[in-house]
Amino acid sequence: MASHTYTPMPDQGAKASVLAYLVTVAVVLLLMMVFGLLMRMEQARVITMGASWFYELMTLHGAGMVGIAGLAGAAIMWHFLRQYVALSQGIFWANLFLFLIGVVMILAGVLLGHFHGAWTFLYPLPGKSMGMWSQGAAALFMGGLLVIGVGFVLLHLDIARALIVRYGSFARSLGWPQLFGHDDGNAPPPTVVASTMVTIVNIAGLVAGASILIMMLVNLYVPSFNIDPLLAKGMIYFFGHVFINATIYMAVIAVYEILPRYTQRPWKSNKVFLASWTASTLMVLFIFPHHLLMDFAFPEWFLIMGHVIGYMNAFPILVVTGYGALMIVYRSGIRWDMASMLLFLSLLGWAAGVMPAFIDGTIAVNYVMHNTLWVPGHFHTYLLLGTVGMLFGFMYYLGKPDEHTQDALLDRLAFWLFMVASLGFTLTFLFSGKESVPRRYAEHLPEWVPYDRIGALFALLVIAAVLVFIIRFLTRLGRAGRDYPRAPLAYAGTA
């Protein structure tokens, strides 16, 4: 038997590495938001930068937001998981360095080489640009993605090593002895269960992504090396969908760890919790076909499988997390501050973002809605209110000088502005999708422009709120890393 005891004060090296991640995330996130605002302003005809610049920013925005969400989730997961298993700080730093190298390569490929084939880099587009970008620009973009992917693979392999050393197998760190046998109360804590799930699915997704990137890089310089375009698209969307789902599965660890410290109620890994995470470990690997429903060349059974499993995967983790959060908070006397409010809001964002995806995953709806702004409405809700809400909740938690410190009025105003503006921004996307406004178009018809202008206004307000969050975190960097409010919570688990 082994006790999983919370360690209140991380060592200075670990603190520095987590803060380095968060500063990087804050800077890149703000830059990507500005790029998103410029895109909406172009569609709204407020500015005129031209189609080429629009698609370059769209490529950077898509790849950048996915990557930075992954980096944010990794920082949260690593910070809390190291309380239970021995992780390598060197590997953690290596992932950040490789991420920054990859970002520089992507920026060079797009801003200097003018690559604008979108984050999906669908084959054979990178190699057939019709003179819009050079071979080297495409290689820099795809090579940058590959370098970032290698960093994340190293990180997850280190986590896998640490989990197996501590628990003996993934089955035990997922809590299968308690799930399929007698629940003796010694199941691994939620952080360990979630980290195991993310490690399994992300390694699979990243290996698929790295494989197709390597094949496409070879094809770029050896055109006789042919790739099946349908296989390439399937691998790209498998990688992309798994990775972006994993971002919130990593970030939700902040909810599992921080809310119990505020309420003095431990989040227990019961059978329902363990079953939900095990089910999603399997299902998240099979739900990406809803991006491929228009590709009639795929086998019909494959598309139907994605439809059915997509429905099934929409709820297990979300339901147990939402219900668990409500039960932990209910009559707990929780003291609401910026961290707890943002974390609670993030669950609303996650739930709200799942609903449009659930609708879009319906085959009959997908044929009509998937290539409209309905889809950006879904994933902006999921990411902006969900993942980003968890990120800023974690950042406020780390930066709080002590548990009795009152939040400034400006912070609370920024919270309400963030919530209202994010909802307005995402609802503008969803309503535009309902009106059949297509996505990935630089220029919109006159009747669509009013929606774009409303969306641009809400985007500007979101950035204003986020700027307050980031400035507050940066001004507290010297104090960040303290774990408040401290709670003597402990989990028992087999090792």
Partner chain sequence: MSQQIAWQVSLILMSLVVLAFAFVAINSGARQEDYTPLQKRAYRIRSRLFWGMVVVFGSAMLYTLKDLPYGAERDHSGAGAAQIVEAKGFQWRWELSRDHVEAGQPVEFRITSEDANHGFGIYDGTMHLVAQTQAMPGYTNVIRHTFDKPGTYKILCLEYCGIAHHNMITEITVGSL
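Same protein, the form predicted in complex with its partner chain this time rather than the form predicted on its own?
Just this one chain is shown here; partners and other molecules are left out.
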């Protein structure tokens, strides 16, 4: 096992396509964060926009954030995976193009058609608006999701093709020969293993999502085409859970690729690593019943499976990925700059967010916390600090003018602000969840309003920090495309 030595990898600039993804992500992210702030301010009774606007913004925020998290993850994965396998530029562009078409459809459905059935389009709500929106508006929204889904399916099929051409099979690109046999040290690099996992789960998730979307689109116009609401719910949450989870498993590739460059230490695919990714592949596919624990109509074993896998799922994240980051950084002499700080923080966010998540997946707890603000509390922790932290770490890495550049004071302040404000924002949600405040309420009871005000304030601060990150990235776009060394060498050490 030659796993102790680090083989330097050159820093590559981003292709124009990757930059186009990142710019799209940055613009949409900022807009959706502002929508999030507006929702929080409405709940806090600082502004009054009314329930219709609130739920329209909520629908856009959910769909938009999930969509750009997917786009951000795809950009990171594609950028690094390209080092190992031959990916198609055309397909990568096509995905972005379809994404933008889908966004236009969604915006039209929501802003012109006033669709506000939430991003989870839970059957039969889209077809039962009580006159609040038309079938056409619902069809535009769901059609938009479908178009976006088709783009991602194409992208994953291309990745699947490239992986199989290079490695022969998914079993090999997941490192099964080394996992189950003798570890000859030649397992595929972490980026390849992670990309395989994401490709498998996302194709399954997207096929389920597209199927239920098509069924519901048919049902909108042919109501006699009946759908079992329980089946619909299962399919929607399977798709939704897999897709949003996959975003972080893609984005974490930035950590696997960049932290070793900063520490000159390897992040190798050893047996434990391979086992954890194979386990994650299975668990991400089978954990989705934890969204359905309050659907007593499902068989009990199915719900208990959600409970049990929820606990198990925490292991790879904490013991392998989170711990791996700690190992590689400990006494490494790493130079802390915006990129390395954000990537390190992102794993903290992921690992911390796992805690309230698996606790909520405990059936007895879910009984009194499901659909309270506890839920947005835990997922914002790993999406905002985790996925989005990885995204900004990647952006700072790409845009770093050269190995020796020091970050400006403003950026460093923005980093600390981002960390503190994001934690404050998510803890406010969690605390409200503990106080039984329901999620997705346009209007809160007076006793809940103080928490909403604190949450709105933290949200504002998050946006201020993110504005610095985004503007900095946009001013460095020109450089981000060029090939030159970015990651600074660690401080020289003792033997």
